[in-house]
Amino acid sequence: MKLLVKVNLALGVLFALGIGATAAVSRDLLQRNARAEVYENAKLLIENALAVRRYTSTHIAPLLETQIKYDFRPEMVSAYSALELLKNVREANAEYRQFQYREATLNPTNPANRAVQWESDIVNAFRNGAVASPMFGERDTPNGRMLYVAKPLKADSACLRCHDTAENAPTTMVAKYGSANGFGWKVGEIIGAQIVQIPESFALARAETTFRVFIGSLVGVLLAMALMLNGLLWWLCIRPITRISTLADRISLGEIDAPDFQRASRDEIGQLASALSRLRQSLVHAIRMLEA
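Single chain structure for the sequence just listed, the form predicted on its own:
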């Protein structure tokens, strides 16, 4: 087996081991980074929703105090504004279409906002102080594994305009939703949670795309390095060694007039060429002495 083939086999094994180890480490790292990025984006959505809630309670709701006596306007409800904002964000930005936002409430006015079992567990965990905010987690669903971020929702004084008692609530709101739910809230009480859910497959797909680009780039760089190394190895080692081998073969067959291999460098190849030249000269001298 030729030397260049042996070197390439050794390089192939080393590159395969290196790529395999890099792939194992980088895939896990990229997946964790993708999850962290998704969580950060979810937190940003929650903060945006909170900002809209505060703006609605402070600036929009007071402007509709008179109108709500005659016609219930959902625009004055902070939860409605937050949901509409994030709905528009999801529709306008493909990056956020997989993000599902909910304001899960234990005792909501609108039944659509009532917390289901797993959401109630999160809200109660916040109420009991069992978890810190924000809360990060994963859960299995019929549609696949989901990642979620949750923050507690606390009632403030603005909430009590509609959620103190049915008697004090706007009559138009009571007429729309009834008087059975959504009342009895207290200032500072955790009444629900903002929850953003994202399919785990969304995060993993982004990680997989990055992983493929990274590994493809790594393989390309290693192949380019291998080609350059092959060229250098052939030029610096294989070519002169082949010429020296040919010269040595000619001398061994008695061609004492074969020309010396000229090598000006002082590396190992140059030293081998010098040694071969001295050997040829010694052989010529010995043959001439025998002939004399």
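Could you present the same protein in the form predicted together with heme C, rather than the form predicted on its own shown above?
Just this one chain is shown here; partners and other molecules are left out.
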């Protein structure tokens, strides 16, 4: 087998092993990073929702105080504006369509916000102090695996204006939402949780893109190195050795006036050329003596 073929086979095996090991490690690392990034994004969404909540109760609600004597406007409710805002984000951006934001509540004013089983488990875990806030988790859904972040929602004294008893709440609000739900909350009580869910596929798709670019460039760099190695090998070894062996061939077939071996470099091949040149001289000398 030719030297170049042997070297390239060895390089091929080495590169394949190297790329395989790098791919296994980097894919795992990139997926973990993408997951962590998604959790950070989810935390930011929750903070956004909290900011909108605060803005609504400090800036918008006071403007509607007179209005709610006649007609209750949900626009003054912080929960409503936070939910609307995140709904808006989802509707305006196709890539965020599968993001979900919930204010899952055990005893909600609006039944649409009632915590379902797994959400109740989270709210109860917060109530029992079993988990720290924010809580990170994963769950399987019919639409694929979802990553979620949850943060407890606590009632304070200002909330009790509407969430204490139906008698104390604005009459227009009770007229709109009824007197059965969303009352009886206590100051300091965890009444629900903000939960942001993001599909795992969103994280994995990002990791996959980075992975492809990374492995693609690694393969590119290795191929370029292999090409350079081939060139060097040909230039430094194969070419001079082929020259020497062709000459040696001619001399071994009795062509004693073939040109002498040229020492073209100071390396081992140069030494070989010098040694063969001396050998040739001895050979020529011996032949001449035999002929004499």
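Residue numbers count along the first chain shown, from 1. As the structure is a prediction and not an experimental result, all values here were calculated from the model. Between two forms, the rigid core is the largest collection of C-alphas that superpose within 1.5 Å.
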Per-residue C-alpha change between the two forms, Ile60, threshold 2 Å, rigid core fit: yes
So with the core overlaid, does the Cα of Lys87 end up 2 Å or more away between the two forms? yes
